[in-house]
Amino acid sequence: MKWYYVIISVLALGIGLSASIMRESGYQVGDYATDFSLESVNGEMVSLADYEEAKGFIVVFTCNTCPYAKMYEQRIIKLHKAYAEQGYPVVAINPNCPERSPGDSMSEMQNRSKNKNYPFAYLQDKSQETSRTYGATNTPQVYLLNKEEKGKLKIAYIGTIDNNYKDATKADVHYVQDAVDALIAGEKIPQTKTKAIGCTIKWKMT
């Protein structure tokens, strides 16, 4: 009977150790991270390289077919437009597979950035490894970089855009918008890491 104990309690600890391990993959605030070249609705490959007078960026995993991302589309594009010229762009990738989610399509990506007029770059995360590397779970899911010497991109802030996602009025916490302007203004960012709201990524089947 001992043995039984044991060896339940040996797999209890394998699997939170695996559930920890999945919990900490990705990128932690404070980690740098490295470039990407992804395709974008204008059939052009895209890199964050290509910005060479940003002082960072808001990059969004966001998709079009998530109820959670469309609550916060606009909220999205006022970031851009409030922060691109001050040196933070927006870059916005779809990391979901369209094999599993039809509507997140490149053809239904340009459609969706043309109707909605995006200012921003969408890019389409074809292979889904810049949505792993940065582990992206969630649409939308903000990572806020920041450049610093050499051009090395440090992460800011990881999380959620505002405290509100069904009614960007009544959000009285902006987690991004007061996360940029503390990098604007040089000060230290209030909160790094909130919890995304939003719908899981459909990954590939394997």
Second form
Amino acid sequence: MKWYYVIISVLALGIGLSASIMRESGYQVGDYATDFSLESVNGEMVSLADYEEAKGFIVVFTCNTCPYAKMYEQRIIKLHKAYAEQGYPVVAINPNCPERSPGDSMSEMQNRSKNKNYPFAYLQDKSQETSRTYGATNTPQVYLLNKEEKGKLKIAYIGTIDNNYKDATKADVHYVQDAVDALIAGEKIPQTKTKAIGCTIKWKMT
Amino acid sequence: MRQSLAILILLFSFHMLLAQDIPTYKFTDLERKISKESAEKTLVLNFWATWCAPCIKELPYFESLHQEGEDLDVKVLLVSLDMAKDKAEKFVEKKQLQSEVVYLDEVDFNAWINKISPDWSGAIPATLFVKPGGKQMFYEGQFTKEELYDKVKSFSYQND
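Given the form predicted on its own above, I would also like to look at the protein as it appears in the form predicted together with the partner chain.
Full assembly next; the chain just shown is listed first.
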């Protein structure tokens, strides 16, 4: 009888371990992203599949409260304005747990989106499952997705927006812009992975 | 009138003396500092900022590590990633931080994050431990006091 328990617990441990490893690593460039259904500041549930015309997405994990997210806010708006019509809209996801970060509650998100005239969808990842699946670590962080045949979404770029967080006018490498331009032109993306200092995502206390 | 002005100036200069001046570093300066400070002791390098709540929570543990540095043979270096240096300076003065603090003046994060550790996502707080001989250990996230001390001890005393 005992060996039975041993096998069960070894199996359970294995499943647990692989689940936790997958959770830690998240997506890499070249992986296919899963769609989600998240509540927007308008009260609607939004999925990537809703954007039938889109050729891809600039998914940005961002929030109301992080100073870096605020510094990049206008740049995120600009990205949407430049690329939505060309088929690559911004979809912004707030990954923070509002209990831990009250400034990131749905009503605060609604205020910010209204005051700053967000032209893009601003979604709350209440369960944080999407942020976990994508492997988002800090805000702001971009995942550029490119639509392939049958609507599959391949991750083309992960990282930061440009190379000068303090002053957009002094940035001379625009990673996201360059990546989207390359996708549109059917060229190779110059840099597919970058890193930036950012605010840790406020995960739910477990 | 003249006298009160003199007193004001005196008070002001005294204040300037007390106010912590934090040196401004470029990343190459930080690299030099890391190799210098880790030559004889274990260097504990913590990346923080005044706006980062989890960083502020764990700072007292680094302070106490600094105070016990002699016994433990460690050196604590706090690297501020604040957007403006005066924010860090005011904070250091208000909290009377005793550990050495430097301000990292770099706007292109992607150029140096991997040089600290390829395992670093870019989220702070983050801490790098460097031993004499150059061996490094990296940790991303917030420490409890116990966790920090355990890490330092297991890292410093572990045989290479």
